[in-house]
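Okay, so here's just one chain, in C-alpha cells, the form predicted alone.
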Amino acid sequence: MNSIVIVGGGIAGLQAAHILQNKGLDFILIEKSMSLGGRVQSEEFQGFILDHGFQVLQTAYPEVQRSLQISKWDLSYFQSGAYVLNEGKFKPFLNPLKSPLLFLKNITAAGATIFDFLKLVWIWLKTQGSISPINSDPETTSELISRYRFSEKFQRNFLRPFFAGIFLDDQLSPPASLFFYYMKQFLEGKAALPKNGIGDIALDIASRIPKEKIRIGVFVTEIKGKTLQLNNGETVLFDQLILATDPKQACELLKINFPPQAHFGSKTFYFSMDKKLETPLPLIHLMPLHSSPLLHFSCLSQVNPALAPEGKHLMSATSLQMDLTDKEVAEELARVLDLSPNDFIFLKSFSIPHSLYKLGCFAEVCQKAEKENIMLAGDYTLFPSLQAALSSGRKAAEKIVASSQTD
C-alpha cells in the first residue's frame, strides 16, 4: 500500500510532495499529463520560450519567499508600474514608492491627480502589516474603487485595466480585500520572469522530489473507499489522499456537479518582432477597458532577453475574448503602436478557459472532501494566486505530517 498518494502534479501537488519528502514520509504523486506544473508551464517554440499564458512571479508573496529558491535564480524584473494609453500615446506610470521622483514627473501620465496620489498613499498605509486576502466584507473591488472616488481618467487608464489583468475579470467582481492584498504585493515586491520561463517554478520544486515517487501519463478514473482506479486498469491503495487536481476534476472524482461559470478564461498570443518598441522601459502596456479586445501586452524580451533568439523580440498580448484571432491581435497592436500588422509574426496562442477560479464557488467540493477524509490542494480552495497554490499544498501536507506524528 502507498500510505500517501497525491493526485495532481501542479504547483499545489508538487509543493505537498516537497513538504512530505522533507519530512521523510513515503508517498507517490500521480499526474495525468506528461509534464509537471499544471498551468505553470513553459515551452520552447522556434527558439522562443513561451509561457502557457501571461504569468509573472510575484516576489513579495510570503510562500514564494518561504518555498522557492529565488535568490539562486536568474530573474529579470518588470519595472513597477505600467504604460498607459492616454490621449493616443503610451506614457509610463510608475510606482510612487519605488520611483518617487519619476512618479512625480509623470503623475499626469495616467490622467492622475494629486488627490489620486494621496489616495494611493492612504491605501499603502492601510496595507502595512499583515493583510488577509479574504474577509467577510461583501464589497467588490469595483465598488471600492468607486467609493474611493479616484478620478475617472485614472480609473479608466490605470486602476481598472490593471486589476482586470490580475483578476481576468473586466467587471472587477472579486472582493475588495483581494484588491488590498494584491496592491500590497505590487507596491512592495517585484514582478519577475525566470530566465527559462515561468515553468522554472515547477521544475525547481520537482527537482527536490525523487523521480521514482512521481508517475506521469496516468490518471485516476475513480475513487472508491481507500482505492484509486487508474485509466490503465491499475488499482492503487492509499491511507491518506491529497487531491491536488483542478477543481473540475476534483468535482468529477468526488461525484458532484462542477459549479457553472465558476472560472475566468483568457487567451494569450505570442508574436516575433524584428523591431524594438519605442516604449523602451520594461513595463506592461495596459489597454483601457471595453475599448480594445486586448487587456494588456508586453515586449517580454525587453524584460528577459533570454526568452527570444538573438536579434528577435518576443511580444505577448492577452485578451478575455476566447474567439479572438491572431490577425485581429496583430492589427490592434499595429494600431496602438503605429506600426504595420506585418511587423508582428505570429508564433502561437494559448487558450486557457479555466485560467482563474472564482471565489466562493467550491464550498460543496470542500465539504464532500472533508466528509470523505480527503485533503484538497489548489488555489481554488483559498484564492487565485501562486501564493495560494503553494500555501494549500503546504497545508495539506502538514495535516498529514501532524497525523503521522500522533499515530
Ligand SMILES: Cc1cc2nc3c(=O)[nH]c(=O)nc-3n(C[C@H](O)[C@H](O)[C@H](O)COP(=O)(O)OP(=O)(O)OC[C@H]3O[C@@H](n4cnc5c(N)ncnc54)[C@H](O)[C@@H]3O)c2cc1C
Given for the second form:
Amino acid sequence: MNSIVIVGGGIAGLQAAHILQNKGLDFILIEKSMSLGGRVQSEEFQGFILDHGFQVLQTAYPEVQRSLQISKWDLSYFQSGAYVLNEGKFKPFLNPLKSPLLFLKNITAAGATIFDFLKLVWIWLKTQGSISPINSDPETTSELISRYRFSEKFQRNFLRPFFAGIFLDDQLSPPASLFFYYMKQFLEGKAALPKNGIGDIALDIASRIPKEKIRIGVFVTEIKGKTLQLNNGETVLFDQLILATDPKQACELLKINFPPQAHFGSKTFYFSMDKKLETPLPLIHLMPLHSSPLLHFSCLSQVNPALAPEGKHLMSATSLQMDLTDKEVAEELARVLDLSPNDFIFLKSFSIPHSLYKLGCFAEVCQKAEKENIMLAGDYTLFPSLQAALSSGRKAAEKIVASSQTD
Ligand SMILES: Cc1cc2nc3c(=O)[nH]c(=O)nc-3n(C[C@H](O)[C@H](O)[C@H](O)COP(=O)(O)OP(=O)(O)OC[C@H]3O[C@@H](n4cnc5c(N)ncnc54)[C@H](O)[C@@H]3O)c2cc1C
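Now the other one: the form predicted in complex with the ligand, given that the block above is the form predicted alone.
Every chain and every other molecule in the complex is listed next, the one we just looked at coming first.
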C-alpha cells in the first residue's frame, strides 16, 4: 500500500489532509509544534482571545468559499473601509459598494479628490470577472499607485498604509497584480473574525481529520530518499510526500539556501481598555506610513465582543518595527487618540519575524522538490495568504488522488 506523509500542520498541510481524508486515502500528518494551524493560532489570555498577529479571514477568497464551512460559523465582520488620519482626526473612509450613504456623508474623509474616485471606479471595473493574483508584469504595487497619480493625500492617508498592512511591507514591493486581486476581495467580500479568534480556521479543518492520523510535537530533521528522519530518532517511510512546512524549513530539508530578505516581519501588541473608543465603527485605523511606528490598530472587541471579557475592550496594534516596546505603543495610541498611556493596559505582544514571504523567491526550492518527486504546499508557493495556503494544500492532495486513481 502507498504510504502518504504530510509534513506541516499549518493551513496548507491541514487542507491537504482533509482532502485526502475525504477521498478515503490513508496518510499521516507530522507537525512540529504542539498545536495545529502554523501561523494561524489564537490563545486565551486573562479572559481575552488573542490571535498570533493581526489577521482577518477574507470571505470572498474562492478557496474560503469552497473549503471552509463559514456559513455555519459565528463570524463577526469589520465594516469595509478604514478610519484614516486626516488633519489630526480619524475619519471613516468607507467602501461605496457596501455603505453608500456613509460613504457620501464622509466623502472627503481620506482627503481624496474627484479624480481619485474616478480612478478607483476604473480600478473596480478592471477587477470585474476573474482576476489572477500573479502575472508576468514586473510593475510593483508602489509603482502602480504612483503611475495612477492618486493625490498625495489619498496615497498617504489611505492607499499606501492600507496595502502596507496587507503586504506587511511599507515599500509596497509586491506586484501590481496583487493590488488588483486584493482590491477585488476587499470591495466585494468581507473581512471577518471568527468567534474564538482566527485559530478557529485551523481547528475547523482539523476537526474533520481523525486524530490518529495526526502526530504533533515531533518534527522532520532530514529527508533521505524515501525516508524521513524525525527528531526523536524515529524514521518514517513514505511513497508520497507533501512538504507543507514554511519555506525556510522546506529549503533546509531540500538543502537549498534560504534566499536573503525573502520574508516580512510584524509585531502585534494587545491592550485591555476600560473605555470605549470615540471612533465607534468596527473599522481598522490606518496610520500614515513612516510618520508613526504603527501600521494600524483596531478595537477588536468592537468587531467581535466575544474576544474580550464583559466590560473590557481589546485593542490590537501592529507595527513592522520588531524592537518596538509596549510602552512606546501605548504612548503612540494615547497621542493619536487623545487619551492617556495609562488607558492602555498591556496584555501581550507577538513578534513574528517570518509573517509573510516574498513572492518570486522560491523557484529554486520548487524546482528541487519537483525533481525529487516531492509535492510542496504552502502559501509561499503561490502568494502570501490563506487563499494560497488552502489552494496549494488542495493542489498537492489532488495530485496524489489523481495518481492513486491511475495506479
Ligand atoms: C501576522 C500575520 C498576519 C497575516 N494576515 C493575513 C490575513 O489577514 N489574511 C490572509 O489571508 N493571510 C494572512 N496571513 C498569512 C496566513 O496566515 C498564511 O498564508 C498561512 O497561515 C500560511 O499557512 P501555511 O500552511 O502555508 O504555512 P505555515 O502556517 O507556516 O505552516 C507550516 C507548518 O509546518 C510546520 N513545520 C515546519 N517545519 C516542520 C518540520 N520540519 N516538521 C514538521 N512540521 C514542520 C510548522 O510548525 C507549521 O505549523 C498572515 C500571517 C501572519 C503571520
